[in-house]
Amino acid sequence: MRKFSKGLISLVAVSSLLGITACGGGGTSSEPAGGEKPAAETAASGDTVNVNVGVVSILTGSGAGYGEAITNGLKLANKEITEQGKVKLNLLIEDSAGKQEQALSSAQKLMNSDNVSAIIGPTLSTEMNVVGPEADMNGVPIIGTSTTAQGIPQIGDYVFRNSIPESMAIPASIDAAVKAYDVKKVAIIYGNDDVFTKSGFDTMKAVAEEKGLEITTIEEFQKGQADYNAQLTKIKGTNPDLILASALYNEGAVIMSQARKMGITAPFVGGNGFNSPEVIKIAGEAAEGLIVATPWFGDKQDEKVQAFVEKYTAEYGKAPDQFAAQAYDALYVLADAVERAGSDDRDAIRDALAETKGFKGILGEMSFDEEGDIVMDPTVLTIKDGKFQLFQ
């Protein structure tokens, strides 16, 4: 049943978003992934229950290595799930662009007029913040794959996610690198201009300040920016012992690579956004020594794990991410609850969404707490020869 507080907020913040609604930005279509028709044009056989499920992901743009690994861990678990014949999902997949205003429209469209059971995404906490309570006044339960900002499933009954907080995470990897690295002295660098990146950095001052560290400086940058020389030169001036920085990929691998450049070799931790094999593709050898927490390690020995890698590998020529890994989890959580829902019926979902606990699912044992928060354990891993490798 929902909560009158978190339904109010719902109500207030999607008023608030008339403006951006008009505007929409869509210009997207649904499509079936894998050619699959939606389930209203789709027979049931048997028991099998036939949801439709809307994802909302960043298909183009900056963030498209992001959207791209999410839908290909999607589309993966989806051929699975409907080769065990259990349920029956049909992901009518939508482009947000990163742009809160695609994603709401998308979202809306997807609510509205193909009438999907749930969602998954969008991408980026920004996006959720949009998102989210449009999806909770209307009673659609949504899961973000990759939204790590304080606030997230606090915005309603109906939104859950499956990706461990920065304020999980981000502690980790801290903890980890002071301990390896004996830092009295921290610089921080982040984007002021997204959620996702200001809730990073918040965490990062708190958890610096908590353990007595010394802040020599704190930089701030926007997204797309390409030159951070001013911001490097007052770090370097500092002479930090550990550089914490908030980023998404694309501005995180370009900072490391100028910092290396301009002679800083005070190692970095990075927030979620650093969870990326782009971050090695675009940095090259100014990523290694990066060190981040994350739920997903892909050479952990675990029969599960390694099956998924390989048949990932084998699907799309590359490797899985955090990203795709989170994903693919995701849609069999979801599947699990519609299963137990027995119905297609967004309540029932939702109510046996928030009573998953104990799912051992890629990412290791998965449970939702008493606000669709995840209760996991993190990782802490760091780049080196070129990879992501265990942080000892």
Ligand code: 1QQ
The other form holds:
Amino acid sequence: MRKFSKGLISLVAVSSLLGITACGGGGTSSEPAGGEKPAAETAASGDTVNVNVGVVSILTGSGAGYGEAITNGLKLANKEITEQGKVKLNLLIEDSAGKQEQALSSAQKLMNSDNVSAIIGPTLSTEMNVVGPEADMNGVPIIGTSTTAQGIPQIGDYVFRNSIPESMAIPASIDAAVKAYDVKKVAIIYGNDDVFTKSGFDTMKAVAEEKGLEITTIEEFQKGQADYNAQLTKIKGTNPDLILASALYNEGAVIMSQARKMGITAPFVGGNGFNSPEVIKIAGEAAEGLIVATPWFGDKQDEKVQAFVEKYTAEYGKAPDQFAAQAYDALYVLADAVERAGSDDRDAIRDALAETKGFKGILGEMSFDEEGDIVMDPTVLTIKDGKFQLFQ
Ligand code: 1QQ
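The structure above corresponds to the form predicted on its own; please give the structure of the form predicted in complex with the named molecule next.
Every chain and every other molecule in the complex is listed next, the one we just looked at coming first.
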């Protein structure tokens, strides 16, 4: 089924908005991963379809913990897919550094110079908001594996994601927290300069209102902020039963850490940005009790899940997180679509992707709805004894 066609943002508009020219390089060279980099032209060789797949991810700077997990997940999946021999995906990985301009120029290079048939990424919704329209306009299918803000697949017919949106994760975690802690009053804190954190805030506020919870205060912060004393003092003064925080891990972990140092004891609910072991690494004990919802649970007694955890841990010396798992599944979803398309043609791959239904991955069973969004149930987890565990 084709997705409903949405309005397109022109290349000229996006590029001039960002003050850059088309075809600019991303500042890094494509890194072949999990296979040899082929000539720019891809073709079916024998029975195996051979395609270039671009990856735009955060490899350096703030948020590189997300990108490391994502690219590890992709490389592991690609190793297996290559061994299975049904399709050959040549991953060309570009660093976005978490920046809109770099994400866009990286994607332009992949589409225009490397002739990719599809793109995986970018990492942040903030980046996808500029890369998505560009890929859509060029007719290049693009799958976000971690982009969870409202409206991402609605960017266009070629834009998909297999990450559960904030609008699905946050209601589940607030619901569980409210039941467990008899919550009547909540405080909200969110990043006001990021597409994902703003979208998470919108959902948090809407859910709190729907549930008839009193919102004691709404506090804002910016990316890279180091001191949250003003916001947390305000929150502490309103004595909430629960704190809803919409943040990426760098800021989120520091907020939790400073809150506990100030003697704030209310539990925290976070969105997808908190679903990273980086939170535990940065906040340590202060991360205990954080409540999140995610499609990924590494301790699930499921053969596929445990096989992945084992292989990933052996390969990278650490357990996979949500971001690694989502990326791993996304590449399998793409490989499946390429196999069904039977060609490196961008339109054929897009159409095959749109028809993905009941795909069985490590996140469970997954389908795309008619807009290219994921259909899946989240699990509510909490950090206990330095580890994400089921919230009961
Ligand atoms: C987004 C997110 C972040 C947590 C990705 C790392 O969900 O930007 O949409």
